[in-house]
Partner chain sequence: MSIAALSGVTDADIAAARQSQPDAFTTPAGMVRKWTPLAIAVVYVFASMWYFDFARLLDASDRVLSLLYNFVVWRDMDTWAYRQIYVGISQTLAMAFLGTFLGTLGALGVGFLAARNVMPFAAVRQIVRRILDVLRGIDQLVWGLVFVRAVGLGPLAGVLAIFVSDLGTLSKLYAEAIENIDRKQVEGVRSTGAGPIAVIRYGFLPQVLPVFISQSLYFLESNTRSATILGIVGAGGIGMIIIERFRASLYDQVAFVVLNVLVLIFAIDWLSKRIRLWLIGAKHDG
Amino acid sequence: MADTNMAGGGVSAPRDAVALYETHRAALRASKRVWNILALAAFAVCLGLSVWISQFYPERLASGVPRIFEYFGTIIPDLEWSNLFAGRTEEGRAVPGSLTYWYTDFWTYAALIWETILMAITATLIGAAVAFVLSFPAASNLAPNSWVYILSRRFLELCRGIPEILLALVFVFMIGIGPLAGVIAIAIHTAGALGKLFSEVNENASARPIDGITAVGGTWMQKMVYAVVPQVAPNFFSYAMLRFEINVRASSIIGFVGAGGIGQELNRVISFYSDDRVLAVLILVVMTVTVIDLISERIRIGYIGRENFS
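Any chance of seeing just this one chain in the form predicted alone?
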């Protein structure tokens, strides 16, 4: 009888443990279900409010679409096939209806686009350098202490939290109209944006090389340089190239507030002409961004290696 009870007790104990586990699992699933329902309801409320506040209604969009084509109709040039490739007259005037007449200020646009590219290069280099330095203390797994981590994170948030155009306005007021204000504004925002991306890459780095250098008495700086940087450098480079493309577009926008670049000319032709010169500038900007995207892709593949993209 004792053996039977002992056997019975030995069998019932695992059954009790399984039952307890299943009960706990069911409770967790029920709790998770409740939280999912609450999150879905909160999302639906936020979505509804955003639609209401922005007035994102289908009928409003449908009525506004034709106006887009009306605007583009005002900036399409009056090109004539018979004069399309005509040069300048003996008096040096462009023939109406020709490409020369449409792009009569081509070299001015080209110079400003080159200025825009140089602004983007300078701002990207400065911002990426700052982001590189701060990305290590801003990573939760690499920061020397909590205070350094908090200060680094908050500083990066401040840098990327202020729009470039607002920063450009401040620096235009401070140092005057010109590319320098735009470069500083874009560099600050770039540091904040890349700092976040770089720090997240650092947080995903393998800890094994770090543990190895720690075991032989390496300093914090040595662990960053020899254990972390070799792992994250390809991703850092890829993100920096992406940011350069973004900065070319940003340089075109901040010119509207006098911060140099092609945006300043685009603002002028929109304000004073609102004709085919607007489209001429826009086409050059789009072509520039496309060419830069193609070039940067080749550079990324050359640096990281084509086998890593397959």
The other form holds:
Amino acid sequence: MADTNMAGGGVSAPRDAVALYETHRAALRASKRVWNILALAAFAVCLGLSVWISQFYPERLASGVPRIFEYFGTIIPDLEWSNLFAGRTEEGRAVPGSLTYWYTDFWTYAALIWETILMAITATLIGAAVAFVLSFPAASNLAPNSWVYILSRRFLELCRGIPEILLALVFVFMIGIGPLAGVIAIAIHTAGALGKLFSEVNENASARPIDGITAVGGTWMQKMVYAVVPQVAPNFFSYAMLRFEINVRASSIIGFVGAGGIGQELNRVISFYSDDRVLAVLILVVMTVTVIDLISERIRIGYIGRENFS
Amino acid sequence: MQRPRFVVPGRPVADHRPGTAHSYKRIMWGAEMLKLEKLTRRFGDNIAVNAANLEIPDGQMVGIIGKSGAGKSTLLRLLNRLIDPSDGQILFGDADIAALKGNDLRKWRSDCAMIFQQFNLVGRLDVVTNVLTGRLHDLPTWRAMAQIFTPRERAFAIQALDRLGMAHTATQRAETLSGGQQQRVAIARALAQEPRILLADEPIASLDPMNAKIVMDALRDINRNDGITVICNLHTLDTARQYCDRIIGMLDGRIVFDGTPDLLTTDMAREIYGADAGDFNEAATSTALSATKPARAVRVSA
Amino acid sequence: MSIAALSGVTDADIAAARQSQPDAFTTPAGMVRKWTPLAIAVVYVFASMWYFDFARLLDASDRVLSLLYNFVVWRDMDTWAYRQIYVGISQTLAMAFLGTFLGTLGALGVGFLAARNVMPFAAVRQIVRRILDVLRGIDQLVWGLVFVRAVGLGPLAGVLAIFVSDLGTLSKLYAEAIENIDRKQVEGVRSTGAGPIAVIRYGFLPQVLPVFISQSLYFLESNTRSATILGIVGAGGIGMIIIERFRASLYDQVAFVVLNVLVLIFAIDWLSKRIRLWLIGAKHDG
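Given the form predicted alone, corresponding form predicted together with its partner chain:
Following is the full complex, with the preceding chain placed first.
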């Protein structure tokens, strides 16, 4: 309200200023109230439309919610304490109620999780390499000319614009079912997402070392390698590690469209069975993601600590 | 005095500037004189350097003085071609420096080393690598990209550091050094370029008097012993008097004084530093140790 | 020392420099240390390219070309069932909006339960936080798949999937916002003898509400993106149409739908930015 006060008090006598202030205030409050009511009405309309379009009606919900709990009931494993750690019988059968029985396909899952992690590493490395190369022409302060700048920016936007899983769908069609489609889809998305972050880091790099290398007669490439890369490397590294964590998640679900990894198995057990296998795979996926996050965090902090980077 | 060895590339350079009679010129790196002809640089409506004419023979130590914004920095950046002139010529021998492009421009920059007020080292690289960047113009591309330097180049860099008394810091990161140390490393980097000319843009403005003296002594030593032309922007009049063979005064982009230090009268100095300095005295522009009250040393235009 | 020139550096000079500053010279061990990480990365990438059979890309070129051709050349545009497409798009929007709204409502309650300065019982807080971790740890698409199994195909499953994963993330963010508030204002309200609900209403909400709203708006943006792909597992919205038409080899229609979705996402981003500015601006001069 300070500005209204000043606008009134600047020219007129004190008493007028108070009156003016009061009228201004009242007008402002009234217009604000109108806006608030309008916004609330718009919100209510949106909410009503959303409920209607997605048919989110109480009776549907009432019939759906019990089924949700029913479903979660079916995927809980039937564990018996007495048999929990029982091994296989002499015929090679697992005892019902034991962990071995629950995780009959453990080694299949483990192999798929291993594949998932490999997919994430490969996609992160390839995507980060492309992002690294393009982040210099895509930084407004470093681009050698505006053509290269615009082209590399647009290319990176294109790469991150399309959701990974849609890209994976297309690649599965092109090169067939398997992890390759997933790796390529995630790598493309990673290139786009990291390219944007990297180029923002580059734009914040100090110009002084760049001037220094220009003054010794350095080429554009030499300026990048000697003056920019040493400044930005720690940030690049932590962004790439964060992206790796995201990519582990992405590669664990990209199998839904047939693009490899544990997602393929997850999709299969959820779609075709309603039993404890669903929970078995889900637990493994959540554990993998958590462990990878912890490791990656340790590496990140270790590296940054070593580089005295704060 | 023996001159440093210089490469004569003899590469013809396209000169597309209008009004030149011949389209190719041969660069004469063996030239004896740096010559500015009506050199002008505008930033929008502001004329930072206004029709500067100068002749600087090889081996001189030149100090450029003037207020902040007088155009000193712009003039030096024009010489190194960090910025392009709006008008006029920079001649080195017969070569038109203002028209150089690409590889020839980089070769000129490497022959015309520059040190900066803020040192412009790469803070996260170690000192010896910073000095070795002075060799970049001579390196094959793959070696420059992979940061591979020969033992000879490394020994040369360490010699250059040793000359500035900085060899012991060779493996430290540049950002861990003090300002004065960083400026000495920057001078070592300039030396590693084997330059013909050394431009120094306010080399001591960010330093304490002690380090300022070390840096200025080093510049004079390089000028005297290596025969390298030193052109140095200075805020302080007494430093210029003490170290330079020749002083150039700039005011509002124009060169208003050009002569030996003893020709620079107090009246002249007052004009260069502006009319408001009614109680002008040289000690007030001093950062040197010899000033009467070093603790109160103030830069006139800070 | 006299004139310095690289050509003037003798072998004796090199030896002397090496002796005074041995670490400034490269050693075989130093080179190994410098290049090993890059070498490992390169070897790994090539090995994994072999493992994942990147060579298959070469065989796929004719399919790639035909797919690109079909993406670009649009045929029989009058038979495209536009109504279905735009119903799908509005369904996607509705799912994102409703899911975010419910998630926000839920997080308003749960966030306070998980905040250290509101919830005095550490046990409750810990249990709530662990449950939130699980909700967050499972991807939204997996939730979608699970809810499709539980309540059947359609947008209801999508709304529930967005709600559950938003509940996990938003509650955590809200709890953090609540923990970071200025204590003095709360104590001011408490000193008037207000009950716990009044303390939350007058002490906490004015401080955290702007943060809550802007975070929920960010989630609306990201949920619009994710709601487009939830349909791929059958949880309603435009994704179902994309995958149906893709499976039916109607690639030109897929390209058209994806373009529409990109425009929609762009529009939502723009709108949400405007709303955020308006709300936060209003908060500041009010």
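Keep in mind that what you see is a predicted model, and the values were worked out from it rather than measured. Positions refer to the first chain, counted from 1. In this text, rigid core is short for the largest set of C-alphas that superpose within 1.5 Å between two forms.
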{"query": "Core-fitted comparison between these two forms - CA shift at I53, Å", "finding": "8.0"}
